[in-house]
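Only one chain is given next, in structure tokens, and it is the form predicted on its own.
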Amino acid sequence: MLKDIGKRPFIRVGFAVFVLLIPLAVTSPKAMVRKLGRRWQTLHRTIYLIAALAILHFWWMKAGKHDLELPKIYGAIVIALLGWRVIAWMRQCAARQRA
């Protein structure tokens, strides 16, 4: 099993994604949101990094089989959603400057 981990970096990335999701799951209940205050939002912004690593994991996993159709679709969805967030953020900043 350890030899497999050394040969296949997608396993390490997938495990890292799993480990990074644990704090998000633990801090998701409303009580934790109240307890963490503004730090909750900072912690939960790591989802952007986690999403990118998850796509990388999926891409590497499927690349060995030359089956990149689904990773491309999921990657495009993540890019579209993140682009939508960036546009909304830019509009919000522009509205604040006008006010």
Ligand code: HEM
Second form
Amino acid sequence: MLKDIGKRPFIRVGFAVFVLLIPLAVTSPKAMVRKLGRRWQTLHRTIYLIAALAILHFWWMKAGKHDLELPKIYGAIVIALLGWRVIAWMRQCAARQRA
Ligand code: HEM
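So the form predicted on its own is up there; where is the form predicted together with the named molecule?
Next comes the full complex, and the chain you just saw is listed first.
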């Protein structure tokens, strides 16, 4: 694995995704959620960056094979889900301003 990481940039991105997922996995048990309080949410927001990097990893790998069909579908799904979060966040802000 260490040899591969040095070889191609898409593998470095995959490795970065793997490393970034570790703190989220470690802090996922209920006891950790309680212990971290608001900091838990701040930490777990890195999932947005992780999702984007995971798509980049996949895209880059498939670009070398000139086969971008699946990365485009996965990318569209992630963009749709993130768009949904942005809409929910904007609604929350608007509701808070009304209150
Ligand atoms: C140490 C970390 C990682 C390394 C070294 C790594 C390496 C690789 C390599 C070499 C491939 C190409 C396989 C092939 O040619 O068929 C690949 C494919 C892929 N990787 Fe990673 N990866 C890592 C982490 C991740 C993570 C964390 C994710 C997702 C969260 C991910 C998602 C994918 C996907 C979706 C593919 C395409 C699979 C396929 O279509 O066959 N990888 N990875």
